[in-house]
Every structure is written in structure tokens, then in C-alpha cells.
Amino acid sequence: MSNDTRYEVVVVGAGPGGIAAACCAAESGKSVAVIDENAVAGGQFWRGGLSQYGTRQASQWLKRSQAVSIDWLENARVVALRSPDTLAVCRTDSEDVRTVRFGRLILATGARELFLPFPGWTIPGVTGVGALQALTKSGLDIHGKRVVIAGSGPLLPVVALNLKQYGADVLLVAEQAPEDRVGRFAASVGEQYSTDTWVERVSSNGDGELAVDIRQSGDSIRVQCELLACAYGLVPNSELASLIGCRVRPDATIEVDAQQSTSSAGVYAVGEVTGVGGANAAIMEGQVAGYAASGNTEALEPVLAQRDRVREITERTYAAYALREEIFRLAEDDTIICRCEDVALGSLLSFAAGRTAKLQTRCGMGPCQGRICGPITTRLFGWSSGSVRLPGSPVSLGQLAALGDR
């Protein structure tokens, strides 16, 4: 791709959701551009595309993708909005800093996992549920490993059938969420399934064994294991959103339309960014975005009632998985909230609002820009999580150097 190349549809995102966007598109006719921070299309639902992800859902779009004209930016991240209609791109794998102009944007952006605090939640061994299955399909030899994964929400069972096709010894799942909601669930993964139970804590004896302490209905069990994976759901990925100046909800979702528009004038957004809803939802969405930013209303016609179908049975689904108060009130004083500059929760207990806590102690000002502990402080004190800076992601010297010439 050329520097500042127009296209009349960019879609920032190679997910479920900006595949479908982008291919219903580009067989609307228009020049499509796709804009993706990994090296293959695919996103974390589809991770490592045809290769690695044999669904016949993924095959059928990661194919369809294949067979139109779509121009794809891989390694790439969208860091500014320079202009109305002009993107800032650096690559993650190189210093090289272009221009994308648009004609239509659609945010794909995805979320990223919601961690929440209780004792060892830091130490060496423990993992995200969606961390630990990426970091197995990039290669991670976990067979004979002993897992407990732990937190909450229709991925655990998932990951756990995932985990144990590569040979790790799955000794529990541990769901927060009571078994009359969720427990149709438990089936998928059999009797180490069990709801109504959560993580209190965790600690280490130094030769890679873990001993988690759970709560269990009630009760107080302790498991031994090598491997923890632990989260609570997911944060969408909005801060782009935020920067070009589109409406998001304290919850950091994106507020959009009937045609997934958003408050931003020829902007659209799609998938777990506007509310998390898995596959099915954000495809649906990218079709609706994908037809709506090309004008092609008699293809969007069919497809707004589907979305709406797929989009009421999964509210429904996430809606189970509502985290109890028990979650919120695990961390101690000596617990870490901001892993990047070791912030524990006392040094926050005295603080209104998290800009002067942010001042004081440097709370959410490290490499990750807030994006772990900014839905932390929000969920345990109410916080808001503040505006977004430039640049919208990480960049090199070279490239912030580049960007101030451009």
C-alpha cells in the first residue's frame, strides 16, 4: 500500500466483524482497505487465520475475504487521526509511518480481557483465560500441564476444550456466575466445570507450582497447579473511537445506530467495540457496517433483522454472566493495581478521582497507557477512565519523530 492512499471503506480491525465489514464492501464495489496489528487476518476470535482456525464460520469468510479486492495493512496500527478524513499508520514490525485517507471508516477494534484484583493475581504462572489459549496456538508446549481456569463468561468452557486438544491436564473451571443461569454450559466440559465459584487468591512456593485458594459454593477448597487462567469478561478496545471523537458509554462501549453508525459523521463500528456479543454478533454488524458505509441498501435490508436476532440471544447469553460483588472486594492493601508502575491498592484508597491519583502515584502512566488497570479503578472506585492521548498506540522514537514531520 502507497502512502496516503484513498479508499472510499478503511476498516481498522481483521476480526470477525471487520472481515465481514470489509468483504460485503468490497462486493459492494468500493476499494477497500483493512488495517490489522497482526501478521494474518483472523483477529483473536479467528487467530491465525485459515491455517491454525478450521471452523467452517472462519473458513467461509476468511475464504470470501480471499476472493475479493481488498488491499490489506498487516502489522499495522492506527495511532492518529490527522486529518477528517486521513489516518496516521505505523507498522509494529518496521519504523515506516503512512497516511490511509478514507472515504467510509469502520472500527473493528475489538476488546481486550478484563482482569480484577485479588491476592497473587501478578505473580509468575497466571495468565489471562484468552492469553493462555494465544499463547498456546503461538506455541506454548502445555501438554501434562495442570490448568485451572477461573472468571467468567462463555470463553472459560471454550478455552478449556482448547487447552485440553493440546494435551493440558484441565483440572477446573472455575465460573463466578450461579449454576441456574449458566449451568447449561457445564456439558460442553464435563464434571470440571463448576459454577458459583471464583479465585481468592493465589500464591507461589518458587518451583513453578501455584496453590490457589477458591471459593467454592460456599465453601473453601485449594487447588495445586502450574497454570492459572484468570478473567472476567472483556473491555472494548475503544480509545481509537475516543480520538476521532465518536460518543462511547462509561462501560467504553460505542454508541452506534440501526446501521451501526456512530455519533461521527461516516464512521461505523462493529463487534465487541460496540458491546460484547462474540462471532456470531460482530458478523452480522460487519455486514449491516459493511453495506450501510456502501450505499448498497437492498443487500442491508435482509441482514438488519438478523443482526437484531443474533444480537437479542446473545444480550441475553452475556447477561448471565453479571460478576458478583464478592469479585470486587478481593484485593488488599498490598495488592497490585497497576502492574506497570506497582501501584497497590492502599496507595489509591485515599483518592477521589483517578486524575489525582495519577498524579500522586503514577497509576495507569505506564507502558500500557491504563488499558489493564483503567477498567480496574473504574469497576472498584468508579472512576472514569479520562481521555485519550496522541498517539492512540505504542510507537517507536523514529515514528513519533515521523509523525511530527508529516
Contents of the next structure:
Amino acid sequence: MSNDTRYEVVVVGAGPGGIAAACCAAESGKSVAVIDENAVAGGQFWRGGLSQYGTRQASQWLKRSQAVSIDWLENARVVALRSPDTLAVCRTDSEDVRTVRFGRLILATGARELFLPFPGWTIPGVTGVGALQALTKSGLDIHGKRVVIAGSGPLLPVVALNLKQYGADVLLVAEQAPEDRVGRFAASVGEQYSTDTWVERVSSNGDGELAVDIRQSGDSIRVQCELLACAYGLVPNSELASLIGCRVRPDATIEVDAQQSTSSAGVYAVGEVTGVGGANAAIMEGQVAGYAASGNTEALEPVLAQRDRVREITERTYAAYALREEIFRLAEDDTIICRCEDVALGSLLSFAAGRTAKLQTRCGMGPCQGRICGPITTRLFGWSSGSVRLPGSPVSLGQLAALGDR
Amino acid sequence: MGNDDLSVTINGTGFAVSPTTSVAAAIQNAGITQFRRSVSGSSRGPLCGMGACFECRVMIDGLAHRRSCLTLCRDGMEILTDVE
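Based on the form predicted on its own presented above, generate the structure block for the form predicted together with the partner chain.
Below, the chain from earlier opens the complete complex, with every other chain and molecule after it.
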């Protein structure tokens, strides 16, 4: 186990927001570390690393990150706050445990996808939308595969176009929102993009073929495919913020002020955890937090106004994808809600509160610790997500013992 | 896929993969859809693709419960699916 190193600024999350924050803090002369659980920095937007992307934006941040000294702690996950300025960090690829001390902390922990259950959603081959994109970016050979993309949000057409470039046969992009809301996105994908359309059920015949039942403009159609990617937008990863004691709103976003400062002194938050807004907003917020955490007021001033402009545009875009009532009524009595513990809808219906349901059914008590079913039970039953308990992420008994020694 | 210069074994069978391939992708490319079984025995594979759901966990080099979507293939890696 390594001794605890102290950095003036520690960033958790190496996506666009975290990279921008780390660069700005390092450029301001601070010692900086970035902790990320992936093998390569980049987050979801730049999965696989900045050097894989030919965009001007990626090249710019690659250059900035290489021009300064930053310690990248990859394959590492923060599981606890050991003391007010010390993080307990577990390796994801070994049994190693270490502590990292910070002067200022910047949370850039991103978001995960919102899944809403429908019959068959646990069958292998059914994934999230960003999930299928991430798997493809990490080497999944999707060439010639028949794919249905479904759910809601601006990610659907983006992923559809991207998967087509990888050679996938995208049969249908099913957007649940009505056309008048999202019309301008349709053109980019082509005739496969269909609004007022959603997945009702999926079944498998056992040999990797999926039969997807789809509701389209009042009709029910069946589409045969190999992969179904379905998700309904994003949920902020605010568990670590809760663990630290930052104020988190009921919609799971972290409360921040104009300088991205949370309710906990010295702790900042940027990107999707403060409200879903996409990579451009995250990059602007990362810069604000990086300069603010470094006390670099001169550099901070100009990025504040830019951040507000980008936020406004992206928030308008996302507001168009309000979810229709039908989506919340797709699960049947035997549809699994908590995938870790195999708890079905029918066994949860009699409970008034999530806490009682958890104690009696183990709903939310598996390895994902409610990260997938928590947002579901909030939306289906109105249950509050409950408090985050230590450790913030599953650790092995060996790691737990090593943490206790610290 | 390009430069397949690593070799891994999945359930004892050898596969050539590129160094940027995640274990999850390598398993799926090998034609395996069931990564593990749920507590009541039903078939499961990756859901979130980014380390949140724990559905894609497999045994890697003797370590159980590794999230295959977060792990990149390394030369000589031994991957076992469907072990709990």
C-alpha cells in the first residue's frame, strides 16, 4: 500500500470536465492528481484517450494536458473519505489500496444512463445506448450487426451515426418524444429515426437473436435484431458527493455556486454531476473549477460568461426529451427491477418506502448498490434514493482490511 | 480491427486481440453473450458499458468479480466467464 501523497488539487473523474479542471489547475501552478477508474483518461466522450480523436477540441486538450505535470491515477476508484482531506482509493485491477490527500477536491464523476425496465431488459444483448457506443469504442466488433437503438435523448442519433460508421446495420432509432419536440435531430440519421416510438418488450429465442416489440404511432411492430441499445437519458453519479457531505438535490444533481463550489468547503463539482449538459458544458465548468480551486481569479473571469452561455444552450436541448407516461408502465409483475438481487416489480408493489422494501427484498443491496435500480424506483414509486453508505463502491475483504489499517 | 498483437484465453480458448480492446469486447467478439448468471440463475451480459452496473463481471487472472468493461486486455490474460 502506498503512502499518502498530498496534492494541492485532486480531480475525481478523467472525462472532459475533469481533464479541463486538471489542466487549468496545473497551468495555475498547482500540484494535481486525477483519479479515474478507467484504464485510460478520456471519460465516455473521449473513451480510449484523447489521442484517438481527431477533433480540434480533443487535440487542444491533449496538448494542454501534455504541457503540464499531472499525476494520472488510473484504474482507481475513490471508496471513502478517510479524513476531511484524505481519500481512500482502491485499484480496480488489483488488491492495492492507497490514500490520497488534497488541498482542494474537484468532483467530475459524470453520469450513467437512465434505464427504465420493460419485459426482457435483462437479456444479454440488451444494453444502454451510450453503453453500446462505449463497448464499440473499446473494441466490440459491430460490423454487420443488426442493431435497434431506443429510448430518448440527443445521444440516440449521435450513437446511431457513430455505430453506422463502425459498419453496424442500424434498423431503427426509436425516440419516445414526439416529432415536434425533436424534429431537427431526425434529419441527421435518416429514415430509421422514428419519433413517438418506444420499445415495449424484448424476447430471445436463445441463439442470440432478439425479437423487439415496438410501439410506433399507435401500432405494434416486431423487429428482429442482434443488439438492442435502450436508455432514457442520464443520471448524475453523485454518490461520492453524498458520501463527502455535499448537498445533492432530489434529482441527484450536486448543488454548486457560480464558481462550481459545492456546499462542502474546498470541494468543487463540474460536468454532468451538476446537471446533464454534455461535454462542452463540462469543459467550461472544468475550467471554472480548475481556476477557482487554484485561486487564479485573472484566468477565471473570462471563462465564467462562456460557461453560462454553453450551459443555457445545452439545457434547452435536453429539456425537449420529457418522458411520456407509458414508459413508466412497461414493467410487468415478473419484470426484474433490481438486477443484482433479482427483485421483480410484483414483490415491490406493496411497499410505501424504499427503505422498507430494501430491508425485506434486498432491492438495491447488490454490487451496484442501487446505482441502476435506485433511479428506477424513484421514478416508478417516488422512493427517495436513500443515504450512501461506506464503502462508496464494492471492495474486496482484503482491501477493506487494508483500509482499516490506515 | 487492425493490429491484433496480444493473445488472451477466454474459457481456455486462445484469441488474438488488439491492446485497446476491453475484456468485455473480447468476450463478445468471441461469440459469448452470457458473461455470468444472476442470483436466481438467469443469463446476464453487459448493460451499462461503463462500470456502474456490475453485470459484466468475470474472473480475470484468478481474480473474481472484475468488471470486464473497465479492464483492457493484456498479453497472456486468462478470462473465465460464468463463474461466481
